[in-house]
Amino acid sequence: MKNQLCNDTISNLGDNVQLPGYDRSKLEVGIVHLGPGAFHRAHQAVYTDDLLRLNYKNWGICAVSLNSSRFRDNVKRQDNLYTLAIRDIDPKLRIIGSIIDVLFAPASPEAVISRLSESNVKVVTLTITEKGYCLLPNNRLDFENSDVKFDLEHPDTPKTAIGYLSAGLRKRYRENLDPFVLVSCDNLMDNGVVLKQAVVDFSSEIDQDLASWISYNVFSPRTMVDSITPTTNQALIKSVENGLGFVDKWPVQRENFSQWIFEDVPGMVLPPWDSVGAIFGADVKKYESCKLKILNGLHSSIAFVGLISGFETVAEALENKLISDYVQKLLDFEIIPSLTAPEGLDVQTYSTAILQRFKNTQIHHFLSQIAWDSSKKIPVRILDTLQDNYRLENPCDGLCLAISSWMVLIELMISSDVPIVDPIVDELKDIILTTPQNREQVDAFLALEQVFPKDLVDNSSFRRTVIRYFLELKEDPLSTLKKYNCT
């Protein structure tokens, strides 16, 4: 396509577009990334693009798609270039050039494993969402997962990220190469620890010596990432085309704010991302807890309540006073009191800033996107806070209301034949289609061991409150919010 973004056309872009500013032909792959969705391309790839601008030529990215060939097919035609659109008070367009190779794993598993085993590859980053780790509720690898079973039977042609990491490390181990550093960028508590343990658990079924080598030699730091990144849609593609004057089939958008925090692990060598804004050596666990409970917990709560109330985006939902008041009360009385903030972080200021980011009308962050894979998100975003509050004897009604809203949302989506994106979609459909309505449906939801821990399910106060809100929300969501706000 003559007017498509690519190496040959990039010099023709206007002065309003920021270009990479480095010679991409001289870059070397030093990072392999698994799961190059919108968040990676708007976050880690941008930090790396900033690094390449400082002449660190050995940190180019090879992006590996595990499930879909669409990204590869689109960006290959663009020489792996794409546009970052900053949607904020001061909008910007920027071309990102840090991805220099793209592989589609199902089509070429040998090429992916070969790339992972190259001596120049020092780091593997991941954004595969919570479900991509194939974990049990206790955050250990689920050996009953069908893809994990497949990978153990076919270790040279795996399907999962864990299988690929094990295969790449196995090849490095056999060739006497140093291991790469594992960097999880997903919203899991102790994400680095959990990721490494999953790889060790998997590898122990292949070769116990390999598992021991990984256990003693692989660095996998805890990290925290943050930047609101709505999914790419046709409206974004058209807007970017108008701004560039060229077609970009796979742009990304995000707010201006971005954060990347790393745990300090002695002896670990990473790209110098700290020179371009990342933070090394912070108390990641406390930052991670604050972010998961405040930003992610509120995001999911707004998504459930907003969708059953008829809203489409976060900003639109928060324009409704009943939802805005619910969110503020939930924050002030249930989320913040459960936190232990890291030194130097003012939680009130942090929370206020997050709410302002949510209200950014330039970002059309669809509630439906936030609600994807909620069975995996709810335990870490909401239930951990609930359990802390019950232990501390803090209020819990707002969090219970969020859980009930999710249940009502699932019922509405199934009864309206709206597709559900969730790893346990079949179980959710079964609850709605085969269980008598009302209390029995709540009991069936709470019986989902993948979501709800037994000690919480056995809490009679939790069960009563969830049932009460479930029944009220089905009658009138906004009236239920009004009643909650007035108590």
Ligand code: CS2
Contents of the next structure:
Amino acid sequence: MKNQLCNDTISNLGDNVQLPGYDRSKLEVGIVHLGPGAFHRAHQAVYTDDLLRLNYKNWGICAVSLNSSRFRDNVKRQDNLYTLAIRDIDPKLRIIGSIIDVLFAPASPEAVISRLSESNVKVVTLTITEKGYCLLPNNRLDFENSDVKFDLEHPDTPKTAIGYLSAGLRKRYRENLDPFVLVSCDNLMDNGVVLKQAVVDFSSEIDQDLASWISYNVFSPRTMVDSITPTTNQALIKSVENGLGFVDKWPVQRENFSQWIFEDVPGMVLPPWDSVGAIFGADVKKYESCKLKILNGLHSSIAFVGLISGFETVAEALENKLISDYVQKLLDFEIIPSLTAPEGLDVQTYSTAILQRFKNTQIHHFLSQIAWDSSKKIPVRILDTLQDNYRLENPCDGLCLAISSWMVLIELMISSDVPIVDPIVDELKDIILTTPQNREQVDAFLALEQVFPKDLVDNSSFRRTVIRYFLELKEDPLSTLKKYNCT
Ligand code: CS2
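Please supply the corresponding structure for the form predicted in complex with D-mannonic acid (CS2) (the preceding block corresponds to the form predicted on its own).
Whole complex next, starting from this chain.
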């Protein structure tokens, strides 16, 4: 049995592995992170690891899992160290040491609130996925959400990130401490703005003065994050073990590319992530919009058409010429024309680089992972572009085809008993199991108010096109793509 990665064994690792190289016992927690999934560990924790290498000792991370104890259970015995495997032309293994404490919130909510109210904690970062924000389609907090209701009744033992942020800020407010800066790192348009509004809305139900204090004093910049990070699986664990010669129970993998852009707000103090590659002050709103519509919009579209055509990973799906032609046409005729690029960004070059990244065969980026929580992703990634295109009288067929593919995929998954990861899984099952007719099924999907905005559903051209593609795709996905590519 091989030794486990931990503080005591780290110096025995081979030269092929990059080590933190700083004294972890000297670090102080300055950042609390909510939701330490693969993306956080491969992105913000790595930027922070770079900072710690530059000797900024007071920016250690306390990672807080809100839903699962898996991370804590796996990394505890390895002193919270883990391996980052860069899977690219030039593969690398690197040990990340920036996470110095891990809490599992359901086991000790008071420990989390107490961390959040420490004076040395200046920043709270979040990767809680779209559904973690508990938002309505208009991006305001959903007070009917059962977890939000629970948190309002139990503000000292909350379940949601919003409940924790409010509780931590309440304690700081009472103790006359400055608030922390909120840094949302999720793929939401205006992520910082939306997050702060949700915390203010929640807090105003508890204490109006607290809500005003948050409103006036909390910084919550918009950010854009980017790095393709497939989830950790057994294959990764095995290959990292072979590369290290040590056991790492919870490594993480990603491509080499990584980007982090922040809105720069006067007076806001952040860890100096700009000294390790992050960009402060760019036109983040436009960057975010380009990234969400191009990278994430294409990702979801490829996931839907790829899965119903029998492919498993992004790179595999793009090897199919019908799919890659569809993606190129979608990009050139429907996505790029709807965008306003930030100054200095050449959208053609940007999108070509993204397609190149998608073709990276060193990572197995499963389409099924991208398809998780699609009901939350579709509005931001696809429907916003569709609405713009209808307004601008641009072509819309390829985006409608993506929406129909999602509906076909849901039907396929339910009829073959494949588990669906989505906050509205029950509604989706209901549609397929109780609405037998094709057209009626599409109408039932379109009636999902959490997904489809009313003006889009009322657009008869949209509805007709989605029905047409739904019927055609069910017959034969690849020949449907062929037809679309030829028109
Ligand atoms: C992906 C994203 O899983 C998904 O939905 O589209 O996680 C994507 O890989 C990242 O946003 C890339 O930065």
